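In structure tokens, the next block holds one chain alone, the form predicted on its own.
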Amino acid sequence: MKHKMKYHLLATLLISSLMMGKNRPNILFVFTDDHAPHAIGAYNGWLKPVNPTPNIDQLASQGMLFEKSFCTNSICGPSRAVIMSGKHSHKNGFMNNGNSFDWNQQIFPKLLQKVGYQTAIYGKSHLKGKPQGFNDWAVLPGQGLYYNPDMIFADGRKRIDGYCTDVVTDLAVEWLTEKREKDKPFMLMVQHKAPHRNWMPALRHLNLYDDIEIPEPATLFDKWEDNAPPARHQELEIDRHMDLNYDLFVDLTPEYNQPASQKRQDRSAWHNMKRMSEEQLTTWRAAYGPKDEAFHKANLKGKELVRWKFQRYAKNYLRCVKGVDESIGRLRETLKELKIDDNTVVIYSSDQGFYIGDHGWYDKRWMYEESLMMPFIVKWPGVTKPGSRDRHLVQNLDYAETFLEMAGAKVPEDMQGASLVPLLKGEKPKDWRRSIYYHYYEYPSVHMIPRHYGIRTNRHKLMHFYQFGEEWELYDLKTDPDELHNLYGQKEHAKITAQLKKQLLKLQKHYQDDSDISEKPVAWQKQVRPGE
């Protein structure tokens, strides 16, 4: 009996020693806000000619790019909550940005700590409350600011002068070089604000792309004629809802006092300018002043004004992306200098996709492809094949499980995703999911996108805007990748519609989602459009 106990003790110590050893990979998870895959060169979208992301593209060439990567709920806080918990929004309790995340619940950083990982997070949390499960952390309050941001540390709130993307990168580099325990594997989460609205670039990038014309999306002037009513009654059009001053900085100064163009106007850029130094403001006005003067002289109207707004917006967005891409390069260079790059998994992702003029829009929220898709790129030395591309249906629901399996930790049975480790090894599991489930909840709210749920398979997508009765949309993504032709209600598509509805119901039962689905329909909060 004593010999058995002794053997058991030695076995336990051996397993523990292996778990605490250096063979397990470090994980560097870089996560941005609102970075659409088609604004990454490696994804070969219509913005590829601009070449906005050379460092991210290099990462993809050295690892695996997931071509069919999607979110479960296309909005900032809920996406992060899904990643932390490995559970859909209705299970982790964070369904919209007005919620507060319960940090006491089971989350993957806590589970990593239990198996010997050192954990840290810097940047945008957007989950409210003090982060749990991290050995070190510093997060932005709410959305945070682009210039001279406040950061919340364990010992209080502090202002850090500089550009937010650089500030977050500095904190991460400092942790890697000075704070981490070198005998432990780590999970480092670097979470940037960029390229979130109001798209304020670093001073060094204010004139980037001035000499080029950004390609226009083919759907810039979409009129949503074949969509269900929600697409026509939103508040995220570049034409009618993107403010020339608050969003595009025309004549914007700290002294600006003109009324906003919409009720829920985002004024964060204007507020941020009040914190900028004289030197920062001087550089800012030197860049935008001549452009503003040229705009006023042009006196643009109609489609030409929309085209100008698109160019201004897209360039600022991509300028913010440039800062993120530089951060990737700096972080990877730090790993090389520390000689730990060969045992560090580097992951790049963002909380959802984004509209960069696609369908005439900006922002996200919809289940349409541009906001449903999210980038996911993984370089795992010795495991992922360089330059490989995966086409399985994956979601942010799978990240927690993936991190845990990478670390050799047990994946809890109540997590709802699946580890991507087999895919990263080049395997093709026969039982992999053939459809994904989506549910968006935040209505009425900013941009007025109604609640909806839906299913996406490799070929089809079915969406139900359930707050307004029988408002459905069906798309064949093979023949109609831009989702311009709603097939719902057409006799020749009745069979696939019935099949998808049946599969959708199975997914809702599988994920135990009965959150708001049965609520009674409400009346449209209709906007009066020009000419109506």
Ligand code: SGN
The other form holds:
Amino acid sequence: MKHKMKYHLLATLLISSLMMGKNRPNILFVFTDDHAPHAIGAYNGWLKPVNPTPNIDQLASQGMLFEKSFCTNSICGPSRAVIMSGKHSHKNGFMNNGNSFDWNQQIFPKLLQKVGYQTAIYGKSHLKGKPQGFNDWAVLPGQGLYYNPDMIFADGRKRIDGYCTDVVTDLAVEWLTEKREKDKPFMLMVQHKAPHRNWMPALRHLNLYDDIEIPEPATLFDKWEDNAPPARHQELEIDRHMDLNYDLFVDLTPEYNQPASQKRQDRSAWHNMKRMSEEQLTTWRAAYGPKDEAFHKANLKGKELVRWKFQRYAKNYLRCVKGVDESIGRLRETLKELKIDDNTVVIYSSDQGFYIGDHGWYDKRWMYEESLMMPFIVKWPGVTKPGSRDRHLVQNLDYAETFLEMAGAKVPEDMQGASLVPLLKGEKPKDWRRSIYYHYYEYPSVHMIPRHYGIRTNRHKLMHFYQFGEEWELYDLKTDPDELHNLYGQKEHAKITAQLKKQLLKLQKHYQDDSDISEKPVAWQKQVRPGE
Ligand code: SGN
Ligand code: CA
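What about the form predicted in complex with this ligand, after the form predicted on its own?
Every component of the complex follows; first up is the chain already shown.
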């Protein structure tokens, strides 16, 4: 009896101290734009030899890395809307970048505030409108600029001099050290523009990797022979679509204002160049001038030109990643200085994956692995086992519920993911999902990837491109991890195809995806490859 009372007293004390905000962890969520897992050392991809991310790798060695982490819709705004709402795109209403997010809906930061958390967001939001649910915020307008960006604060728009990744980190460090209320737990979201197109590194990184060759992806010269037609009608090839001036800054100066070779491209490269100060431009020209000169001299053609473009692209992309990696180092140092490192969950993620020459491409959008995957690394002191790796199928759909459970808040019934807290504790729930659902909607649009939906299990992937008749793809990820052999329609795979189709329908019912898929463009919107 005595024991029981003691237990009761302890439990009451624990609950009340939890409610007071003690013991509940702070959450630092560092989120970037277009950072593919294979450009993180700890993910052991083909870029590992470059050692691109020592600070993120250290985070992984101290926490848990999710090897099978995926998005629901591989594009920026939609991925962020899924994270905010814990609901698929068709439920939160933000299906493609052209939409505006309804900030009045239920989102996790508002629910965290209700249980006593302080919330702040700095950097790229891409959801349009004034953020709700945050005690403090400053967001980049639209895609934001790499140099001397404008930022929108609650009290208006201001230009801040400096390199965007550093500017955003400064704001976060300032909030942590000076602005937050120290007696409340917090959720701080630090959302970088980097390494988004057009890839502009910090001045201190312009010559990084000059002396090395970046390894090439095995599929750099993929001809998409076995895919359904959409893979041959895209506009994201390094060869045909990546522009020497616009994307790679060859000979590019602010005065050089010729239109980009692709009609639909916006003008971000020019805007970014024009924004730089004379001093910044001098350093920029000093770094790229000699590289451009060597390029002109070499007079490359065909495959050699593609190889050169790939090197320039991959280096600039990884230089941008370097800035992000340094930001993580700085943020973690700040947590240590403030002595809150032990009670702060640190998370690293990015809105989707990316092609870094894989399949000959850049950009994302497809349901193929490189852009379906998202990095997801969590260090939760006292909870995650250092250096552990989880292999359950997880999605950005799960983040909101995870944050809420971490904070001891109630998870609303209508959220569609699952809290990852059990996985973070190292548990292996028997009833964990066996497949994930995906749906991409933005077509016609830049890069011309048609709408598609699909299912991915541990072993297989089935995709349906529904705008141009019945186009399907089926891959066995165990025997064909690069997704080069479309098995759809082959007799020996009819059984698995039927099973997957059934499961796919089940998922669509489960998530209540009733989005209109009847709209059918009459023809491919742009180029048709010769011979088709
Ligand atoms: C811009 C980019 C595209 C990119 C979209 C969406 N062009 O339009 O390459 O696919 O954003 O990216 S750029 O010339 O402006 O860089 S997203 O990450 O925001 O969804
Ligand atoms: Ca993105």
